[in-house]
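Just one chain is shown here, as structure tokens, and it is the form predicted on its own.
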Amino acid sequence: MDIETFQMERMQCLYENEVEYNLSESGVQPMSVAELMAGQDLDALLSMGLGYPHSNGSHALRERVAAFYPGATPENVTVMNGGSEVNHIVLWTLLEPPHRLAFMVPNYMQGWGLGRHYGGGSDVFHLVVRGSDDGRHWALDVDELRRAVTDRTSVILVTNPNNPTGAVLTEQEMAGVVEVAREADAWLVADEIYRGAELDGRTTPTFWGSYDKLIVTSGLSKAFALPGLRLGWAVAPPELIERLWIHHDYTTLTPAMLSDRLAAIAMDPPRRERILARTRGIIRRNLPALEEWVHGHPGVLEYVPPAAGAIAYLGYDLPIGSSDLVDRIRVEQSVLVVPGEQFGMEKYLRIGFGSEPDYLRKGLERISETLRQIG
């Protein structure tokens, strides 16, 4: 079976380095090596041999990753090359026809495509907008989740905090997801790569420890502002960690030596919290500029504030599909954003606001030109 083109990743690959303003990213301004290494022995890093590291991640790194998940141990952790490889190998390991994936939408659509490729298909359940005009939020449609899960469902995948909405599940919603998974005897995969990027400064509760058939996936790309390290991990029962490791032996074999060493520095608990504080500071600094811009387009843009992540998922009321709108913005204004169609939901745009403030404002001003022309 041929796998479908991952439309969002292909679009970003083609255009993110060709436009003047790239607002398609979902992280914040990346950290530099000097910033990450402040107070560390740089000479020791420079003298390090670039051989093969431990294929499942060094013990020091796995120990520090485990410390981010109460009750986890290094035996619950395996390390790979980025969160995307982790999610890929997890679904490759757990899915085979005719078993199906229940998949949260809107979402980063990697899992949806892999469910169709490795399993018998993907069945979606939605986040929906609820509340009044002064208190609107994204909420999980638990009833639709129950309808999406059948006797052929072997895996349920949620992203919390969510990409692209920036929504964070409530404790009741998390408990509902676990209950549905337990009733179906399905594996629950919780992609928590935005955990730690909350606006209010309170780290989102992890799903870890809530269920015995649970895998948490994450990495350093989003909340930790270190996407160039390409470092991700899975936290799971040891017997599943062994199965994931077997599959990893057929792909990239190991993380990179430098990435493993720098990731261990980043995940040292005191430094970890300083990095997350940096991320939250950038989000809080930039969000007012985005909100001011949104409020300058009344009747055109629909705004539900994100609770986490430097991303906003904006509904719009214009006579044009989201992919066509994004193409016009890119061609006419040299600005790249992501169409809602690429998250499984039309008439939305995802705009990343984690860049430098002046860069963000100039990019948003250019988008306004196209919105006014169409409106």
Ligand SMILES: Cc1ncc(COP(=O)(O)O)c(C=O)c1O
Contents of the next structure:
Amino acid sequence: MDIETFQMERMQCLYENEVEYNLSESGVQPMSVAELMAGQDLDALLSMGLGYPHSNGSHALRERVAAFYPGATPENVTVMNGGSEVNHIVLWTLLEPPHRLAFMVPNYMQGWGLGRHYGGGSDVFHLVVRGSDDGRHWALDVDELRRAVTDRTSVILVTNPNNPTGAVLTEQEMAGVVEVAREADAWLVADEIYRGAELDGRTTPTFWGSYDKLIVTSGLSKAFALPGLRLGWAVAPPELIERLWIHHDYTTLTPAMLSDRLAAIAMDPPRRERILARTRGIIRRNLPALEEWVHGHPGVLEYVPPAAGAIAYLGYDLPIGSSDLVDRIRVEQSVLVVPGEQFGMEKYLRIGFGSEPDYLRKGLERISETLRQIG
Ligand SMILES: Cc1ncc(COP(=O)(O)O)c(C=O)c1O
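With the form predicted on its own in hand, show me what the form predicted in complex with the ligand looks like.
To see the whole picture, the full complex is given below, headed by that same chain.
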């Protein structure tokens, strides 16, 4: 059975290494192995045998992952190759036609495609801009969520903090999501891969512990700045961990040995907090340059400040669709950003600002050139 092309991932694969300025990334500058291993026993790592690790991840790693979720134990954790494999296996396990997925938009659209592939389809509900002038923020339309969930809905998926808006749900919004899931007796999947990358330094509360049919999906690629380890995890009730394992045996079997070991180092609580502090430091350092640039385009760019993540989702008022605009920016300026269309919402651009400041500034200046030509 065919599956639709995952447009954003395909666009990034095609062009991210071709352009001079890649501002399509949603993470911060990755950590080096040396940075991660500082103060660690390098010899122990080098003498490690590269055999198969435990299917669900080593006990040491699962213990440290569990410690990031109050009330979780290693039995609640399974480890796979990146957040994307985790989301895939979770939705493969939970969805079956005619049952449908209720899916938050804008979002990383992997879940939306999988809801259509493995389930009876995907029904969207939106984050919307509320407030005015300086007080603008993204908020969840809980009434729309209620309408999107029907007796056919078996899974609800939210991403919190959100990609691409950088929005963080309020406690009331989180409670609203749980209430809707409980009323529908649906599984709730909370993709929390940006948790820990908050600008104000307050780690977003996890959904873990708020409902019994809950799965948190996450990993090291975003807030932890280690995407190259390709390491993700699910936190779920042990019965569901068993069902995920059955499916994982048909894909990659285990995480990579080296990644498992390095991930256990990264998730040691004091180090984990230092890594998150590094990420937040990069975001706080770079955001003023992005804001100054946005404010240099009054009437063209609409800014709603992100609360987390090195990503800004900018509305624009220009007579051109987002995919065409991104193509022009890429072809004319050799800069890659992501069109709103690839997050399920038109007339927006997502700009990643987690790179080196000088690189970011030059990339943004080039985008200005195309905006001026069109505007
Ligand atoms: C919300 C969200 N979940 C999952 C992923 C995939 O993560 P990974 O690179 O760990 O597979 C991404 C990547 O952009 C993402 O934005």
